[in-house]
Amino acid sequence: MAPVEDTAGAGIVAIGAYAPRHRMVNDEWAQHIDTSDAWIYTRTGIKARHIAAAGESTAMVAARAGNLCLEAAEFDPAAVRWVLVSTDTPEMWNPATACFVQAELGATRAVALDLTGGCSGFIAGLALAEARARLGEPVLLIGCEVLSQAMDWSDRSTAVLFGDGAGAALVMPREPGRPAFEIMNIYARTDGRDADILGKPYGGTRNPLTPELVREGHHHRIVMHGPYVFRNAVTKMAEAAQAALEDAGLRLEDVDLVVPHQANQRIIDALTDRLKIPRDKVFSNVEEYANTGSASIGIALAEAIAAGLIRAGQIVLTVAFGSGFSWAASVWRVTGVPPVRSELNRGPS
């Protein structure tokens, strides 16, 4: 057989974004936690968050994003050869949820794999999409998460930041004419040394559940490190801002949005004063949705291109950071803005 050719490049062609129909605003978490509206809003920006219904499963949020961006395409999606599923809040320990989500979609030649990349996972997974768009096939690629159902609802410190929602990009070999997100460079990094600083220790081979760690509660638990965190997820979002950027023999300057994991707001007010960028040049929707991990970037490029400030000639930043510990970035040439289909059953603005 003869070899693969690689094209010219990859670009995302359609994306798709879904946020679960209960939003729940902050002083509902006066119900569970000693908190208000201000409390939260004045630490991260925080207004809103989007919950899960009963019975709402990871796969099925993962798979609504999913189906939405394939009709924005207008693609079949007997023709996906991937579907890639970033997410920290699986369906469950095995299978993969992308194989629940491939079935759902009837992506019925695709090879389906998770990836547990924390925050960044989205853009470390575009970098996997791109490598194979690149040879001539099609990838689905998936950030969804499902938070609302894995943490510890009466920890003020971490409960509040979280939401649920998903969101999904087609990539493909790029075509001349076709609008897209060209792919231009995709930075990722992780260090495992700061592995224990951010996650969920509790669940897997090695800190097995036991009956009197469920009583307690361990098994919702979520680990944070706050202000080194906080500290970290600052810097590597500006070192891999940079690197992508300098790879890509681009700079700063050239930048017309950034469009980053939106955490918290003062980490993306922290990140846009290091950088020095324009406040206007950075989109956030983390008040309305709070932090939905992987799904975040999807979510926000769905809705930055609704509000028209993405436009053809642009340059693109999208950055992120998460557990692991975890940081990424990718700079992207806008070649025409790819079609959006979403439910996101946002607030009032």
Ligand code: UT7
The other form holds:
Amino acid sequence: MAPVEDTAGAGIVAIGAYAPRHRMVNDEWAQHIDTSDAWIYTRTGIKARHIAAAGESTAMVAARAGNLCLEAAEFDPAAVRWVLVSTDTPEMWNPATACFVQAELGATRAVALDLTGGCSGFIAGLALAEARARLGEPVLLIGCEVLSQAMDWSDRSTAVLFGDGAGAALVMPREPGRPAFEIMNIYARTDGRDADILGKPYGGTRNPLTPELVREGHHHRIVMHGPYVFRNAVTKMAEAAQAALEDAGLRLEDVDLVVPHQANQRIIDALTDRLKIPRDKVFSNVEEYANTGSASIGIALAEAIAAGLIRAGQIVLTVAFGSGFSWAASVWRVTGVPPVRSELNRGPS
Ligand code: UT7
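Could you switch over to the form predicted together with the named molecule, since the one displayed so far is the form predicted alone?
And the full complex, kicking off with our chain again.
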């Protein structure tokens, strides 16, 4: 019998990334609350974050990244079949943020859905995108957060950690000769027993907002047990990275570049040490954007490509951890470097 060629598969064929124009450095935080550039930088590696302008909503930020991604691919928005927006800071309760994005992009044939997957939502979303793309349906996956609207600006233990932005990926069926991050494997897990440890618990049906709760500031309260989140982020990302590689028949030594979720440089360093990967193989830009939740991987990919760190023939590993708890990793073979367009408004380094 003649061998059957395995044509199934999907990959990322373009990346778009956007960060708002206003760049807020640590010293600016020190004017609002009892903190300092030294504390923030030594505990997190963060120097700046980008903050959405007044009236710049999640859908606007997501659509900007989505547009840049489609432009990079020179792809007709009407040919997109799915617009998936991974966000924990939605446009509104209902309808989904993705509906506004779909309209803005002119993705007239697309189904638009949101995913609330925490900081690992982009990779979990990629698992869903891959499944549809394999069937021949182009998927625009966007990770987007406007955390500056969700957080409590007077809470120094959380506010200084976050930033706004969006990263988008066009996921398409495998096409020989087309530069892509070919998806070799995705590993994703959730442990909802830790759902109360990290999140924004008020305003939903479990804890509806009342005027009293708003007066007490619960409408923007982010709950986070920092050290417990830190420990779990390191161990769970290590687990995901190893499992994703093993299932793909690869070892850590085979990986050319790791693009982790950008939450805290100390978490990235601890993960790097735990996995015994050389530091120059691990990409980081948390210094410039802080933690942008599900947007961080798309933004990091855009910058890693622009810096020339990703080349044809390489193996790239991406890994993330966030609320849920949820954690995920994905392994890609670089058949060629996908086109990128970004508008990241980076400050002086
Ligand atoms: O994607 C997941 C999202 N979340 C995360 O990734 C967070 C993971 N956790 C972390 O990154 C770290 O736990 C933090 C950066 C949040 C905190 O670092 P830490 O080394 O665990 O500090 P800590 O929470 O133990 O706090 C140490 C001290 C406390 O003061 P006392 O009680 O020792 O007097 C805090 O009140 O630092 C104080 N502190 C601050 N001081 C100045 C907390 N936030 C600040 C601040 N500026 N912004």
